[in-house]
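Encoded as structure tokens, the following chain is the form predicted on its own, with no partner shown.
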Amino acid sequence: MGTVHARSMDTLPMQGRDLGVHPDDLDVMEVQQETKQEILENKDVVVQHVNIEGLGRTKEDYLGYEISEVFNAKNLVDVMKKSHEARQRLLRLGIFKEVEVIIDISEGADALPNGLDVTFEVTELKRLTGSYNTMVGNNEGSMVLGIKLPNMFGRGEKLTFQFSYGTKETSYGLSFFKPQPGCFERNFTLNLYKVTGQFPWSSLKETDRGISTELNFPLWMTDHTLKWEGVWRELGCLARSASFAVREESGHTLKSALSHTMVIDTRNSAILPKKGALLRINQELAGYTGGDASFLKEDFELQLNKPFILGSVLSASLWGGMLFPIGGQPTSIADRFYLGGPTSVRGFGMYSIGPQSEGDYLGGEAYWAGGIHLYTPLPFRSSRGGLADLFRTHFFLNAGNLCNLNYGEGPRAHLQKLAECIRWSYGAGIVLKLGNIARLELNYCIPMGVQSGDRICDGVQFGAGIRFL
């Protein structure tokens, strides 16, 4: 995307009378060059001017927060380092196509002997851009078309229209994004959307029309999201053979909910990490701002990754959640938890663990799932890398349970029920990492602890997605 160019303040003659030695005297010349280079790197410098060239509609005051650290550099190496960091921050804003950096000595009447000028040459994105790409979700694929108006008012604002057509879901939406100057991670988003989804494991189809607002902000080592969502939901039967329990859920409901998500993520990769940890805690409260749905929903995700012997990685995951109805109203099939499939408890059909009626899975109000995984490099791979580096062999042990609870019985009874009828599985397979977008798994699974009504996949199972247990 770009290069940092620098010109030294003092040219270094390589031979001849300027050095005062004969060019064949290589030992003396090497010593003098190394000394000169060391002096150059440690020499104090002053960044006198920082210029940004190529701006059109972007406001200069908005970019001042991103490049201010360059003025604090004390030597040439520090100038190059801080200039590179500033370039990365400028690219992160999503308003420039290219950013180049040039470091040169200061010129002019006010130039200091050790003064430097840093110039950022930027190329802005067009006012209107389009995109076409494919997206991988949890065991489904989508074609996505988008139209974007980046940097609408000159301070990083973005208006996006997106249409997605997938194997199970079709959606379109309009969103407006506004970052805070000087802190890109603190931003505000407004969304208008319509989503139509099919859920064959429940013989259910759902159409959501809604509006949501999000506020994202960092706090110490954590990232937080505050969200309000108002959505008009239309539930219907996907097939004539849908069970009576699903037909009872059909109709229109209005959901208004407040939610908060906290994330701590130290992993080196979100798709196939080699080290680090992830903690995600989410709370959702519906009903107190209006609507038909009234509940409190709590869920979490924990993942630990640690390098193991011979380039392998040992990973452990734990998921869990509970759904508490409020006001004596029953929970909706659209709000409950689902478990099972190639992205959670492998060896079972997609979301086919837990309460069901006539073959339709209704979800549960409480669940937990855990897994231990060993990822190893492919055997006999080339030491020079290549395509084989995208693959890993995979050994796993998964377990979990999903059920409904009687909330009048107390916490001990809840834990006892979640500990009953545990489903578990083990197996091995191959994992393919698709950049930082998604991953594919082809596993041979052996399901155990199968209960009446569970749908199993005994043998080869294929999975694609972003979030895996």
The other form holds:
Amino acid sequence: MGTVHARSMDTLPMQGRDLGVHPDDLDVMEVQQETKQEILENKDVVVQHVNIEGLGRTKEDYLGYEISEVFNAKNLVDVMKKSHEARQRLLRLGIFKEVEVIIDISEGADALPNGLDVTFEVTELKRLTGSYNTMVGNNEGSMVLGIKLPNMFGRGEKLTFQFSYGTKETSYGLSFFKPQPGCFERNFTLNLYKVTGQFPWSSLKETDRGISTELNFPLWMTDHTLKWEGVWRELGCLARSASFAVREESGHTLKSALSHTMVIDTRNSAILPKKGALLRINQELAGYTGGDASFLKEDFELQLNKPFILGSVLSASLWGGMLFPIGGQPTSIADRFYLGGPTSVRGFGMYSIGPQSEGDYLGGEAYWAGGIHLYTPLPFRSSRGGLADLFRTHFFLNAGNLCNLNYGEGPRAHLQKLAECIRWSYGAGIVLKLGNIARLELNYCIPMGVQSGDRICDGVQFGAGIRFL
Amino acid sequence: MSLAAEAFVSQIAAAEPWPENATLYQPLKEDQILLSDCASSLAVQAYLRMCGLPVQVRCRANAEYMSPSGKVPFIHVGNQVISELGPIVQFTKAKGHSLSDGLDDVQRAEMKAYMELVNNMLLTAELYIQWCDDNTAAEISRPRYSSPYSWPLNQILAYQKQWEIRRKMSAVGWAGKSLEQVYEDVSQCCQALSQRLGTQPYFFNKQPTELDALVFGHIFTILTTRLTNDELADRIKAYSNLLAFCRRIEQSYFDEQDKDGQSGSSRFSKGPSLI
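So that was the form predicted on its own. Now I'd like the form predicted in complex with the partner chain, please.
Below is the entire complex, every chain and molecule, led by the chain shown above.
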């Protein structure tokens, strides 16, 4: 945390904590001239100058939008509050290592008696930062090299490059990020990448080389993402024993897709929220802009959280999606939906529900899944805080179905198809929150409604992931 | 395929009879397939017909990638997938169908040597002309090879394939050869085959073997495929007994069987006729 320095002031009546400023942090300078001493607390003040010191490559005009609010402050408390907000806004840009705020009375010829100068002392991030690490997993060792160029052209642009050299596969990603000056949430990203994925539940290997452009912008309460992606996909069998249905999907395809995502998120935390709701609606149109794959894909995710008795939280979620092939072309195994596993319908094997051929899961064109959870704090914990806060016990009831639809039939037939052969499961387990991005689960599950061909995981199931039903 | 896997496959295969729904996969016949793949595919079809094993031919744009070895053709029999003539011959042998059982050890060694000759000379020459002769590559091979794909994938894949074949040519020492030298090699290979064949109906007298299937596949395809010029076909036409040999196999294994009215998606995938 940076420090707010205030000079030429008497005691501060306010609680600094509310603003993230501790009273101890405030440097109250010894006032040299008794006559100039004034109590500014309730007095009107005018912010005359706002300076930013320590800028190297950052362009000043880019920061103007972030700090302009400070000029509107009418009294000292307001100045401190607005300066603090401005500091947070500057830090959010991800181009400064540190930002300190100094508030001083104005000096110089045009200084007003109640004029204040606010100075932000910033330390820029280095032009180039790098990292390297090694990873072992998936029967493969790899070395990952990362290079980051923050604030490349002085207006918040960021270039990141990651290269992973493995014993079997190499992959890379190059990404350029450019925010709109004055509205950091409105930004543009350009990606260039090659990734390789292995999907043992389908005996499938996929190598994607692609380019994507993404536009993010907030609109009222919602966040939107518009994306175009052009990707060259190479599918292959993971093993010689792969089923013929998977073998038939092998080869190269080109997908060019436009997609739109809308998110409303009022939860207090992405992992283990106590209250709030999440709605995410995603739609993808492939084929309109070229390429071999043409389909329309819609899917949504809804999650509601409500505090319940004794510090427990009741959470309900619903997922659903449909894939419509366009132009009579069958859909690719890489575009279809998959369901099952410790992150969706618990008690079933990873993505092991629905259509399959010789033990390889082929995915489906329509799915839904729902879950109800009761999260409770760990029993017998001694006090609030500490490690125990990262854990929850939960009781869950999951249900879902994945199938292929005959699009010639009406919606009534589709609903009927989705309502028959429902897989469901219930159980209890422990959830561990990892940072604010992922969670681990250890559950005892009892799968029900198992259909022939489904792979189940009866009993203890371990799961890790970032998206959970 | 590893030796152990091969042995395992043959063991399983031996237990089951040849199914009715056996299928051979090759690239799209009209727009995509290239001379060398067409020749290999025809050789396998000829071999299976000689064995009397029915097989349905299916054309798939991604046949090359479906194949476990990355080479066409391949056959899908029961739940087995086997690619290329050599392994297919072994596979049928395990099922009790063989053309070379009547040969003694010397003849069998001779047959294998001639098959190696055809693969090393004719097949390599076909690949050389397709991908290393700039005219043929630009006018025929690259456009045909990439025809199922959309831009820019078609360009990427065609050049990737060309690069791969050129590397292979360097590895076998053909990269420095001129087109004229390659035609000369083809002539020599044909001369050797022509001398071995002599006046016999098949290479080993009365009975056809896998060598006959292989030679037929290549020579028939070269004779009936249009390239930028006729030089390659002309070199082969100099050996009249090879032409007669091709006609003989075409008549006895392809023509008569096709007369008994098989449907369009047919078992007949040989292309134009010689006669």
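Throughout, rigid core stands for the largest set of C-alpha atoms superposing within 1.5 Å between the two forms. Since the structure is predicted, the reported quantities are computational estimates derived from the model, not experimental observations. Numbering follows the first chain given and starts at 1.
After superposition on the rigid core, the Cα of residue 106 moves by 2 Å or more between the two forms. Residue 397 shows a C-alpha shift below 2 Å between the two forms [criterion: core-superposed Cα displacement of 2 Å].
Core-superposed comparison between the two forms: the Cα of residue 145 travels 2 Å or more.
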